[in-house]
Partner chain sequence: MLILGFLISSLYALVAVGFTMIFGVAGVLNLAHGAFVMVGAYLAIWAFVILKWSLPVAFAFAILGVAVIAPLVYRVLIRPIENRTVTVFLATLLLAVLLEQVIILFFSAKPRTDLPPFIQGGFVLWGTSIPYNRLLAGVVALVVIGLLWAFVTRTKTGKAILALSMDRRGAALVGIASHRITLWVWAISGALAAIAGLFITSFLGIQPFEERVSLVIAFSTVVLGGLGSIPGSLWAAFIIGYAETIAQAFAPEARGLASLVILLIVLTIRPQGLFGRAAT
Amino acid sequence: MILHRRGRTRSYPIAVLLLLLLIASALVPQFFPKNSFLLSVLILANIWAILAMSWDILSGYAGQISFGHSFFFGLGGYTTAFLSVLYGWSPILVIALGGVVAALGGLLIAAPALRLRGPYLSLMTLVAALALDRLLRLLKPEIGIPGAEGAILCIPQCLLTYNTALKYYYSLGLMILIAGALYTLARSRIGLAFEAIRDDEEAAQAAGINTAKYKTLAFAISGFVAGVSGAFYVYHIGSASPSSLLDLEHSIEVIVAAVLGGMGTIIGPIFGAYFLVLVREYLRFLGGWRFFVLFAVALLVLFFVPRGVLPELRLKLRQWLQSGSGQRRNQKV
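In the form predicted on its own, give the structure of the chain above, and only that chain.
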């Protein structure tokens, strides 16, 4: 089958905006060298952006809606924690291996997912995350470290010697690398196959697309990226526990971030993740009310911008450019 991409107008102003934001992000530690809280929040934003992009390639592009993305996040985080504590391997190696194990978890989920659709698939991903959470909570007395309350494994401080600014650059570089890879993948033949399955799986299958293969691939890719985000998160907070890695709030937040930024765009979820994390962390003074305020604001944004921030921004820029070019043509006439 020959796949053709539907016409998409390139928006150079968006590219310029992204470049300016990237430059600003790179300069943050230079302007705020002593603001460790800000840098820590931005590290979290980069991690959540990676997680949101992993959800978007599976749900926004391939149409396989996941309600339990913390399953992959937790697999990657726990794998990294175990390998770091038991063997003391290089952080780069164990983060990559965390992604690989999460990708295998994606393949495990994909097997029954091939026969499930819609709410049944979403429920299955949710149950998988809950099952892993309960399993790890049951195993805690056997592998817990005395004195490490609430944590199954604590990463030795020798593996956390990087200063906050350097860790921020690592997280930013990893986020940009993954964004570029997923954006390229989304615009390739694989991304076209994902979109065809999302739009109409029966029609895609009738047209010759191996839907089982591409759905399995989507779960593996999404699992790998989510696992990498969980692995880096473990290095950021210094521990691995069910409450930190498998909390269902993570699965909810990643969906909110992707929808706010714009599903099926890869770049949009980055905006959504930054918005969500910055608002969440800077509202800590509200205590338990901060999540109410956060989701209330998210609801307002979705009410006024239902398609997401990035698609709406693209539309407004396109309309502005078209109106500007139309006025110039009229002046020439």
Given for the second form:
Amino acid sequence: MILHRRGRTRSYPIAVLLLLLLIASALVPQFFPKNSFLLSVLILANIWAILAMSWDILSGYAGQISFGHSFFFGLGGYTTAFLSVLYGWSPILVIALGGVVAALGGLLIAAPALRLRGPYLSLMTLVAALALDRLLRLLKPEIGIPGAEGAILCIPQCLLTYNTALKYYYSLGLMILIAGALYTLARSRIGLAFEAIRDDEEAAQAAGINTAKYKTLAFAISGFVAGVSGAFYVYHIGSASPSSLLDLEHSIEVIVAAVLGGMGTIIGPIFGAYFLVLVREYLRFLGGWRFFVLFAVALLVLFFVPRGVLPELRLKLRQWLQSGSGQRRNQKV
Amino acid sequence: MLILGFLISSLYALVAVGFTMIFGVAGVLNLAHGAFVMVGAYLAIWAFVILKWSLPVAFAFAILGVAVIAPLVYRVLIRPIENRTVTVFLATLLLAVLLEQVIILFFSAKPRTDLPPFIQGGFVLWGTSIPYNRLLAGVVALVVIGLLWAFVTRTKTGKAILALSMDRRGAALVGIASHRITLWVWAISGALAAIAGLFITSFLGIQPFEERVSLVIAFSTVVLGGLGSIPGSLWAAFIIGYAETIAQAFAPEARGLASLVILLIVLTIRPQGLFGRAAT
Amino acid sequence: MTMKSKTNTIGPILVLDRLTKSFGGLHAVSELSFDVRDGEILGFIGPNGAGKTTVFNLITGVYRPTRGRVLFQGQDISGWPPYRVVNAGIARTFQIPRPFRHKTVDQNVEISTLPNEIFTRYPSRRERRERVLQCCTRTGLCEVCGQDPSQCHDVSSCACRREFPNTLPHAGLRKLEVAKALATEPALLLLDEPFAGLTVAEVEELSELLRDLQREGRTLVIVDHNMRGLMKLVERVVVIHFGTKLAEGAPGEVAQNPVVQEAYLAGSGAGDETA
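Same protein, different state: after the form predicted on its own, show the form predicted in complex with its partner chain.
In what comes next, the whole complex appears, and the chain from above leads the way.
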């Protein structure tokens, strides 16, 4: 009997756990009304969770490992900064447009990326992010911050609200909305096509799948979601600059988050992102050690728990539950 | 400029050849290769500045150090997960950022310029001043590459390396012990990276995040030359080296951009590189 | 099960017309022409390295021919991308089984039923699952997954939902390959060494399935490196060597052909050991 290799059985314990966590996160501002640092950190965690999920749909599901996800993050962020400063449109519209521009960026990358596989593709995405960084530094807009290369200050135009608790709820709502949408997508026939491409592209073609089309779609969707996270980030910090949006660090951090939580699970990277941001922001007293710890933990997880923590946890939980019911069943058989 | 470009190019070639060897022989795209360059430089700084060893000893220590660390990385980290390509790919990336953090913890993130040139002074040729140190770097790089070539084509171990990079299964059939050879390749690749790191540091100084620049340059060079092709990466190193030198002469802020542009063009038009075999 | 694009033309379903593929200077396939008749089982034979798999790759669009054409049901499909060839009605299996490792057995089959339109209701989920179930039961995958096929009424109770390819035995993986190909609803099925590594009983079982498929009106091309295993199954064979056609005809005749015997003797039987 193969217990550890069960197929698609629903995992209620995890669902219950998620629901409890959801309620807990909704209540955070009630319990810590004065702790705006905590709320601010959690807002960041939500933004990073969105970014990590967007990475997961492209890299964890469609198997197109992106090393330059800050490209989409930056496109979304800059679009937001420009639009809010120049036109002062409503945040919802601006954030959506940030996503759209990043999705277009995804299509732009997809064009050459369709011809590339494996490491070449990863390199291509990395290069796109580096090139956008260089390009934006050459930009010297009148609306920019004097002296800072390519930076745009958009306070007060791109300020959602002064109420941090409210902003936290916005970020939480957005994160959950996107998590739901991506999770549904991942479990749909489109997600299945993505996974086929990830597991064996040639076999997917032999199964009649238009891999070019699905890969392009993955780039566009991932770009859109990452763009939305970048847009929200700009609303959170009130400015856009190459160093805050296009830092290579972001691209590495989303990979770390996804590896920790579990690639190809959508929900896993949320936990990875929360862990990452909480460690990064709360262990500041450790200085550089906190990054050392983060990367070391990620490396260990990759090595010993290659599927990621969430899938492993789910497995352990199910085994534990089944060891009870399993004994009963064995007696019957 | 012609000569300076040549000298820089030969250092790029050192980095790129090591990178491509690991890919060709072990099938691993080692994203920690840039970090090896950096670790070499910092080992030398540690030995020279803090332990106060003499410069040649410090250099030798650094080269040997990386030549030991690199195969260790393979043995401990890569080999157990060898046949999971994506995992290896991500593992080397994480190792690279982890090494960065280690260096930052020990040396801080500030640039270090206290590794002196190996030899002082210089001369002027056709209106360009050429420090002896750079000349030495170029000569050393060329000699090392020459030695490597001799090693690969003349000695038994070297031939085994070449055979492995051409066809893993075929090599196994004729009885080449691939794991032992792979350890050798990692050691050589690490040593080459360290040598390049030492010279780059002695002209330009180094900081922990510099490894990413090295990595991008190595990566672009190797892709341009065709992954896994040693002669290809030599040619490509010179193309990229000159492109960088020329770009820097005209627009200093464009450093790093030239190789990116070349890379984008190559990736789009001829993904298998100039000398690579078409992927099937 | 219905078949795609059933144009009742009498005559060849597939025509290879002076097909040539060179890699660099090497001619893997050169000036190869033969027909596949509608509804037949054709053996496609040659020693190792003769170019059989390359021909499959040319037909299915993995490679673009250097010269020559591939006509399927009268339509020139040379240079089409693989998914279009599959949708036109040609499916193939791989010599070494290539399952989707992280997906369950039924999902492996389901992948072959996915439409390429992003927004479409056809084929419906219900229809696709029906097709998956059919392919799993008739190829014997349910038994492989440890279930009596008579108990496998609907997808949700099928044992294939619980197993992953890495738990299947070799014969199971071969059956999965066939099921995956079948789920694309092909008129023409290209099988690349489907019997390799199977026991006599397993070969017999698979042969029976293939005969069934032919009776339904499908055309089959079966690659093997020797004729012995195919004798009872195929009506006609095409033998190639070094990318060119050596002989064509009934298996008995071709086996007596001195040129064919020569080609196999030159390979000194080494060809029989491929997995």
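Throughout, rigid core stands for the largest set of C-alpha atoms superposing within 1.5 Å between the two forms. Positions refer to the first chain, counted from 1. Given the structure is predicted, the values throughout are model-derived calculations rather than measurements.
K.L.:
What Cα shift, in Å, does Trp289 show between these two forms once the core is superposed?
P.N.:
A shift of 3.6 Å at the C-alpha.
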